[in-house]
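So this first bit is one chain, no partners, the form predicted alone, shown in structure tokens.
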Amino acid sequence: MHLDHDLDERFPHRHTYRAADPKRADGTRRALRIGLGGPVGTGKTATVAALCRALRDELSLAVVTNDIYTREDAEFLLREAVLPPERIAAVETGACPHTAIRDDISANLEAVEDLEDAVGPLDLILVESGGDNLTATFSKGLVDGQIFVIDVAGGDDIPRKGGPGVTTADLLVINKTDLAPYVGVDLEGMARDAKAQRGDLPVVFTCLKAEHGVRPVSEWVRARLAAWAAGPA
């Protein structure tokens, strides 16, 4: 039995900071920060890579990755040459990755700010959490919006089970739709369950192996960027 369901409402400071200032120390507007979380193997790093390819010719962007003891995700992005090496930073969390994106965000904040100092001005910074479970959420002091990635191979009951990542992320991505016939997954059922859990929050289905498979996600990012640019400085 869980008796602490209301603790996040009673003590919001446990997991969140105040919303980050939209201005940098020199008074210029900082980059929009988008966090990507989700369980191991769902395609977070592949989504980051695909977003970089889709957006790098029109935007100035950079990436921060999180792994426990390695630089594996950053090294994948470097091998794929999705961005110049100086635009990819790796944080070794030394513990469960969600603590570095939610509870003690200092290492990630430093990485984000160092990237802006080194290669800025930037339009967009993608912050990828290491693989975690359905509870991985980002502090509002670190990112301005969160994408949560699940995949059909994890089972079509994942949206129904919920969890903060599924229910509260600004965008839910259900990836690897090409596998649905092989793992007996009902995509329409997943869409209904996700709608029931998330209300009006958006859900997109992706197959990153397909041409333009990341387009629903990149279009959402572009819309967030447009809103960010139009917001108060």
Ligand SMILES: Nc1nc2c(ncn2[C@@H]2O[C@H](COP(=O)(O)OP(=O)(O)O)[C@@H](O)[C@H]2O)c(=O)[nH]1
Contents of the next structure:
Amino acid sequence: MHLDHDLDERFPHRHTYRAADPKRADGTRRALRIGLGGPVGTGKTATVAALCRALRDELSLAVVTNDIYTREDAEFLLREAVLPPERIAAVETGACPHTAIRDDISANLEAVEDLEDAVGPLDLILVESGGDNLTATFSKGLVDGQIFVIDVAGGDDIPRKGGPGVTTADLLVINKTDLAPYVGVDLEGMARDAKAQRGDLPVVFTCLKAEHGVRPVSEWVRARLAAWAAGPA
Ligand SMILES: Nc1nc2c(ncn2[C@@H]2O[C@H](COP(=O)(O)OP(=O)(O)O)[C@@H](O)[C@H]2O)c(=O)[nH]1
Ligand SMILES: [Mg+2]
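Just the form predicted alone so far, so send over the form predicted in complex with the ligand.
The complete assembly is shown below, putting the previous chain first.
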């Protein structure tokens, strides 16, 4: 019927807000899936690269990147050799990048599941969003936790402006602290504004240009993994 068809168009079948099953078909606990969102250029790919370098010796990792029309982020990660090539998958989202992580997540789910099949069992899969504005969030059907990355160069009013990424992400990363003196940004003010928006949800400041600059994020990921592994099998 006409009306049903309209509904099908608006709500594709794999559209879901439910958390994906935490178990594999064989009953073991599947990889923890962490999404990284945030505006273009804030340092999502740099964070993914640094996390891979920090964690790859102790964990079995894979990455899914989302680009609008290209495979640029995946190609950067391949060039940097942060992981073996078979552990990096690219989804070309076309049109609107946040649709592919929030509404019709089927291409991303397929990429995640294919990685588990091809190189699993995996401990952790990082999913980088194509990046757009402050409204991008991941469907809970795609990831188990989300990191939102903003940067100092975007201005110190970003935390105050809020939006679902800033207010509800499981971890807010404020990157490029090295640029603060050049752009006249007050980091303490940013921290206060972020706290006002987020209450007890964690906020970390990073400078990925510094050695071990990703450590506050990798420590958060380790803690999430420990909690995930301790969950029911
Ligand atoms: N100065 C500075 N530049 C950074 C930092 N982190 C990332 N960048 C640079 O910012 C640019 C955008 O980073 P990228 O990870 O591609 O951003 P994405 O679009 O969010 O994935 C690149 O040129 C990075 O080298 C940082 O902490 N400080
Ligand atoms: Mg990127």
